[in-house]
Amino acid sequence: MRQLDREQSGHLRHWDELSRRQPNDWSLMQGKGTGQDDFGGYRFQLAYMVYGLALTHRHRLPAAPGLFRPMMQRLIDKLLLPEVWMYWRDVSRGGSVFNAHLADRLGEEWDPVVRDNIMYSAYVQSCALLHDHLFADDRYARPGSLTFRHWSFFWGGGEKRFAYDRDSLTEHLYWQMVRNGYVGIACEPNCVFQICNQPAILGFRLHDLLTGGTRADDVVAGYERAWAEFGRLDAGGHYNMMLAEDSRAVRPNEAPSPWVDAWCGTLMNTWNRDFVRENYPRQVADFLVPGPDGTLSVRSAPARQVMGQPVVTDTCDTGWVAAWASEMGDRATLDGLLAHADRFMAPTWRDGALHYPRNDTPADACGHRTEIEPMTGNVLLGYARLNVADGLWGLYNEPWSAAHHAEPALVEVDRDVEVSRAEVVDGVLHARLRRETAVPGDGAVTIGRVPAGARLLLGGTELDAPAVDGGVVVRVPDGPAVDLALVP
């Protein structure tokens, strides 16, 4: 029986609360970096909440689309907001240590997906496709369904509007891959990161599942050929971080930095599992610090100085190593990291929602790591708790069949209903539901795809529930969690 525990349900509740914030209310999501151009940016927090929801729906609560679908839509809406992508207007001009020599050839680019910027475009693509694949929907196939727009009364002239959809964006990214010789698409100008091209490969696979194409196979084969020239790993056995497009110079994971290996390994497991798993034990051992009572923390690389300036950025090392361990099925490491977070990183509950608030202090008086970023505390520790071994691999390689979408399911779930179980076993829909009275809502769930003559039981008592638009509405009583069963 698949059932969420209190902490897992708490993370889902927190993501739901963040998804419901008013536009441009980013409370609890602001990190140390400025300008949204680092690894803790809003785009990454939003995208990995979508990924975490997809993994939870696929592997833990497969019969609760009504819980996940609205949440994913709200997060994707936020992913399209100018506050999330306007960093590209500046980053597109270059001027960093990796592309300063190109700055005179680069101009200000407002369209956030037209060139480079795979660190954003691939997440828009893959999140939209996750939605449509998991819910057998064409929401993001509609023309203009993924539109980036900005207009200000005070500056900038006329409206900037760039209209895409899941198909046109996938087509655009595919041909960028082809033109770049399959080595990948740049994040910042001239900088092709291994990490940031993995979500695009997942997106191509999901698009193939929806359309019957084979572009993921084509891209993976081309990517393998292209990177064979450079090697995925550096001399120390860690993932090469990036490739300079013009010089073809490879930048290794020189420190090494935990986030490079953990982020890349987590995502690459979708299509290259044997390679990732072969290298994981040796790589992760370089980053783990044993603590009291079986806890584990992550040793970050020293902060860099560039152009005489300290680099202020959210590395999200703890969160990424936890996500990596979850994908690898390394329960001992994951449990140790979560135990450390629960002991030293101030887990915070509010109205049934759990997160770990930002803390910029590196360590406590005893040397135990306390530093945590919003990306880790809002998203990645929850992602790691909710994921299963080979969770992303399963999304990529073991998709649901059409029959799944004909089974009974919770197709609507009120905001105040906590779902800790939702699956169909031998034709019977099983759910465990609890009403969170501190949250607004009517305490209702709607069961759809109900077979004729089915019997509905709540807490073991048969109900004569009303049918609405082909579904059956059930009110969840106050009190402890209650079991629901729909028996054909």
Second form
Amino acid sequence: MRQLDREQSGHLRHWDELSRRQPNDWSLMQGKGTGQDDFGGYRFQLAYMVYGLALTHRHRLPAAPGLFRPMMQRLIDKLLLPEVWMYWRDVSRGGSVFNAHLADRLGEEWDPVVRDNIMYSAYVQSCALLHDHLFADDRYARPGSLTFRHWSFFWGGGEKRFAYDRDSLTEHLYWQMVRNGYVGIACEPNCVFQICNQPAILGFRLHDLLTGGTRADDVVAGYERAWAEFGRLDAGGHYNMMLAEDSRAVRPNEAPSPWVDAWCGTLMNTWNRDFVRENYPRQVADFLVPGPDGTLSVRSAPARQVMGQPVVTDTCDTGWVAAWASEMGDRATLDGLLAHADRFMAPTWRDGALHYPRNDTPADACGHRTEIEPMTGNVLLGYARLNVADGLWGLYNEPWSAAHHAEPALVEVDRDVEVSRAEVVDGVLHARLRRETAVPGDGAVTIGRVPAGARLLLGGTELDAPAVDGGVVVRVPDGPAVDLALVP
Amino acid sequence: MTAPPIRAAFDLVDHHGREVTERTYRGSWLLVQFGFTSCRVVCPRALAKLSAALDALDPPPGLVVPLYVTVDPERDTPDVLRAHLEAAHPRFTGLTGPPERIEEAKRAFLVFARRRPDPDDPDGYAVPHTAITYLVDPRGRPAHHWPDTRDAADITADLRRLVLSPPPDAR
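Got the form predicted on its own; could you also share the form predicted in complex with the partner chain?
Next comes the full complex, this chain leading.
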């Protein structure tokens, strides 16, 4: 039986709450960096909430599309907001130490997916495709369904509008890969990160599943050949971080930084499981710090100084190592990291929602790590709790068949209903539901794809629930969780 | 699979020393592969595969023109190309030219190729390159592409559909 525990439900509730914020209300999500150009940016938080929802739906609550679908749509809506991608107008001009020599050739680019910036475009692509794959939908195939637009009353002239959809964006990314010899698409100009090209590969795979084709296999074959020249790993056995497009100089994970290995390993497990697993135990051991009572924390690399400036960024080291351990099925490491977070990182419950608030203080008086970023505290610890071993691998390699989408399921879930179980076992839909009175809502779920003559049981009592448009609406009573069964 | 977003354009020299452009071949389907004659793995495999696909298709003379465009113009002169192709891959016509025209062709076809040191090469370098094969229709429009991972049977099947039974506007 697959059932969520209290903390897992708390993370889902928190993601639901963040997804419902008014446009440009980013409270609790702001990190240390300026201008959305670092690893704690809204785009990463939004995208990995979508990924976490996809993993939870695929592996834990497969019969609750009504819980996940609207949440994913709201998060993707936010991913398209200009506040999320307007950094590209500035970053596209170059000027970092890696592309300062190119700055004269680079101009301001408003379209956030037309060149480079795979650290954004691949998330838009893969999130839209996760949605359409998991819900057997064509929502993001509609022309213009992924449109980036900006207009200000105060400056900038006319509207900027760049219209894409899941197909045109995938096609565009694919041909950028081809043009670059499959080594990958750059994030900042001239900087091709291994990490940030992995979501695009997941996107190609999902696109192949939806439309046919072999884009993912083609790209993986080309990627393997291209990186064979440089090596996936550096001399220290950690993942090479990035490649300078023009000089072909590889930047190793020199510190090493936990996030480089953890993020890359998590995502690369989709298509390269044996390699990732072979290297994981040795790599992760370099980053873990044992603490009291079996707790584990993550040792970050010292903040770098570049051009006489300290690099200010949310490393999200703790969160990425937790996500990596969850994908590897390393329960002991994951439990140790979560125990540390619960003890030293101020778990906070509000209206049934769980998160770990940002804390910039490196450690407490006893030296226990307390620093945590919004990406870790809002998203990645929840992601790690909700993921299963080989969760992303399963999304990539074991897609749902059409039969899944014909099974009975909770197709609508009101905001105030907590779903801790939703699966079909031997033809019977089983769900566990609880009314969360701290948030507004009508306390109902709608069961769709109901077989003729099916019997509905709530708390063991047979119900004669009203049918609407082929579905059945069930009111969830106040009080403790109740079990629902739909028996054909 | 949609048509590749390339410009099928070039201004080069064939392996007989004749100036050619994409317009030279109007009326024929072009099968275009980029590579270099010193390539030890990717090109021999690709050219052998494409030759096998064409053997299986057995098109009438002139219907399909297979072209092999070098990304290594310094070594791949017309004579070198002709000797290499006539010996091993006689269906193909080699194209070369001044480096700047090769660069233009690469840009037009979205081909990546970059010289790098190779201690196993007698001249000390190799030119890793994109191994996509393009099909251009008789009007000069990009029609299809095959990544390196497609096998000869797939390519033959696609060619049979596209070249032997094309839609009216592709003839």
